[in-house]
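The chain below stands alone and is given in structure tokens; this is the form predicted alone.
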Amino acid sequence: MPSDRRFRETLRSFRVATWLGWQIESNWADPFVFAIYSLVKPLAGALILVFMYAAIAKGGVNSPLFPAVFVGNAMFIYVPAVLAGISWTIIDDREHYGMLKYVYTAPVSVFAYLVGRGVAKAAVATVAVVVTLLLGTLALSVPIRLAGIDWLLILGALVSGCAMLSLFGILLGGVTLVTARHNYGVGEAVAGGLYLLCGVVFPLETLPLWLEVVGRGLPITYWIEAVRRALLGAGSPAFNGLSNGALLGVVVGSTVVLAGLAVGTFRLAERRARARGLLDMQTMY
């Protein structure tokens, strides 16, 4: 197939999948109810964090750690939305709608289709992130100022970070493709582990040493740190030795490496699923 034709088909697959994902995300309620849900859910999550810090942390929301924790928690909304959302697409299309086998027989790019479905979830997550950050800025004195934002760093971090999360989702999608039982919790379980290990709600140095080492080896840790620096002007003292460019370089480099790993794993799982007849499997579980 000529490269220009392949590109057009990939772009069409992505566009249609994004539209389909948005319809699935938003068609369970009328627009007003959906808008309320999209606003209330992130606000509830942010308030839980506020109450936790008010009850446990010394100084509560006035703790010097709170702004970094708040921003990290807000940005982490993208992780389950994109990472778990893309892997959930396999379950959704295979077992809920019985459509995955038709996706594979249609002239579409499977990777573009999965990423497009993830973009729809990322769009909903973006609303949640913006609402959460506005709450922090307006009501909790989180020091985010438009004039102080490093726009180049935040743009680079968001683009490379969302690409990285999409590739993680494709990797988990491959696992889900060949998993017969308990596949419903794969994405959420991984996202929960990352919430603990990536320094989202407390500094990495408070973890046991071996978990701190694991956390420092995860690219999402550096992505969250880059966003904190872009929005707040400062991040965790644990990363003071890394420049903004180094943080972004880790994220971009990890994304490139992850691309090969994710595509290779998914293709391997795909061949196994075809051989075992798993593309139209119904676990009823």
Second form
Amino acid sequence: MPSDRRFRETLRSFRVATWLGWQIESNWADPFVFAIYSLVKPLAGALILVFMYAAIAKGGVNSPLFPAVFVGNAMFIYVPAVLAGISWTIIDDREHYGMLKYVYTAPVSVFAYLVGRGVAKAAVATVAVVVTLLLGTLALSVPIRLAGIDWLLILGALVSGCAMLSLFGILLGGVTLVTARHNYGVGEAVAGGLYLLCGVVFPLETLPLWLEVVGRGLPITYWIEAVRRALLGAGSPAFNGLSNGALLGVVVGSTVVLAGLAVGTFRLAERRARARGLLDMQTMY
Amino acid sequence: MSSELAIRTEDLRRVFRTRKREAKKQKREVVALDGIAFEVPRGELFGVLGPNGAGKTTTIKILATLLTPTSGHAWVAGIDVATDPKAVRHHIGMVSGGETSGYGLLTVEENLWMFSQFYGMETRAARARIRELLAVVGLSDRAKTKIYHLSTGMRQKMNFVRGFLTEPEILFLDEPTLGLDVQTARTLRGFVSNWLREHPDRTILLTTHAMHEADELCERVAIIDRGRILACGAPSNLKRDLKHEDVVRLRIGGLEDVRPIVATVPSVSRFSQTAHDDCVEVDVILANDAVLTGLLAAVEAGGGTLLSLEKRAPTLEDVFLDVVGHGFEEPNGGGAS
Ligand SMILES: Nc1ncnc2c1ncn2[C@@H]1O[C@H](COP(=O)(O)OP(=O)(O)O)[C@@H](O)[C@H]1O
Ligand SMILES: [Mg+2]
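Now that you have shown the form predicted alone, what about the form predicted together with its partner chain?
Entire complex below, previous chain first.
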């Protein structure tokens, strides 16, 4: 296929999917429910963290570890949103809307389509992230000051983070494509595991050695660390040896590796799904 | 690339393996397609006619790149569907009847517009075309309705419109009128043949289990049963081939089941029976009149009364009866429900 045609196809698929995703996400039949979902939930998450700290850490929210944990926790809102969002898209489109087969038989770039659907989820998550960070700054004295933010680093981290999370989503989407019934929680389950492994609330060095190794092998760990440094000026002691550039380098490098893995897995899953007739499977509804 | 052929299949086979968990990993194999071969030239409305479970949907899924064949080959627009599915997708469209797909939160118009965007249609052109097509299926007043408020039939009509919206080069219609009321089904059939007349370079493959639909619409039909093509040709030719035999419809009173009686008559090879309140209606295909005499004698001897007898021109239904052979003495018998 000529590359400009493929490019237009990719762009188009992305645009339509973003529009569709936004229509679905913004369909707040009840704005109150939406408010609860997108604001109260993350705020409650932040408060739980506060209470946890008040109960177990010396100094409570004044513990020197708290700001890093708080920022990590806030950024992590993106992870289940995008991961579960993209794998849910597969299930929703296939089994709820019955549209996956029509998406597949159309000249659509499936990757661009899935990422587009993830964008809407990320947009909603952004509201929650910003609100959480504001709460931290205003009420919990998390030391984020506009003048102190490393804008270049945060920009780099956000861009590479978007790519990385989308690729994770595609990887899980591939798994979802070939798993039958009752696996619709795969996105949430994986996100839950990542929450523990990526140094979000538990500093890596407090994990058992083998889990620490896994955590250090995951790009999300470095991405969160980069955001901490950009916003707070300092991150966790575990990564003191890495410069900001090196940190971003790790995120970008591992994202490239992840790209190969995700695309390969997804293509393989597609082939299996086509062989087993799973693209229009109906298991849940 | 054999571009004058829109579709070609060669010894297409598809086997489904299903695992029955209850029965201790016992595997079951279903042969959905058992060596299907046909060719559809560009511009043709080709029908695939067969009873439930014959393999119609499986055929369409393979051609529409949703399913890979177990063996054999299929080409759509000259492209091998197994090796280059992405390229095939630029040439095709698909509508599955009897289903309610679509994004419930979007209106009819939004659903259709979104789909047109997958194909890179210009928005203004897409909107005009959507309006036009919705009018055809009588859905204009629902354009702005979110589709979760629509009835099954209305969603099906929208789905039908979606198939034609992008004017695909090769369109697969899998039982497009399934479950629709008679009037709507007729409207859609009329639309299909009109559309093809206005777009002579387009090709449609339509499956159906309604014989009159195939008869009315299709230039050629393949009659399939249990994954095999039993006959293929223009409906008129298929019917003409039957002409040397007689199609006779008998209405018989006083009996509930004439099958055991007919079984005693030699050389009644094709037979179907419909029970009514006051009689049974029997269609038989006979090699000659002498057989009829024997049959009538046997019915009378068995306690039945002949209410009426009608010789008639063969329909596609008779062709089906002839090739599928519902008959008791057929080794292949008892298939269709
Ligand atoms: N995914 C599947 N798994 C197992 N068997 C299947 C599957 N899809 C179809 N079949 C079987 O293959 C045969 C043909 O099915 P299908 O092509 O849907 O028939 P039709 O569309 O003519 O009614 C049937 O016996 C059906 O039960
Ligand atoms: Mg079918």
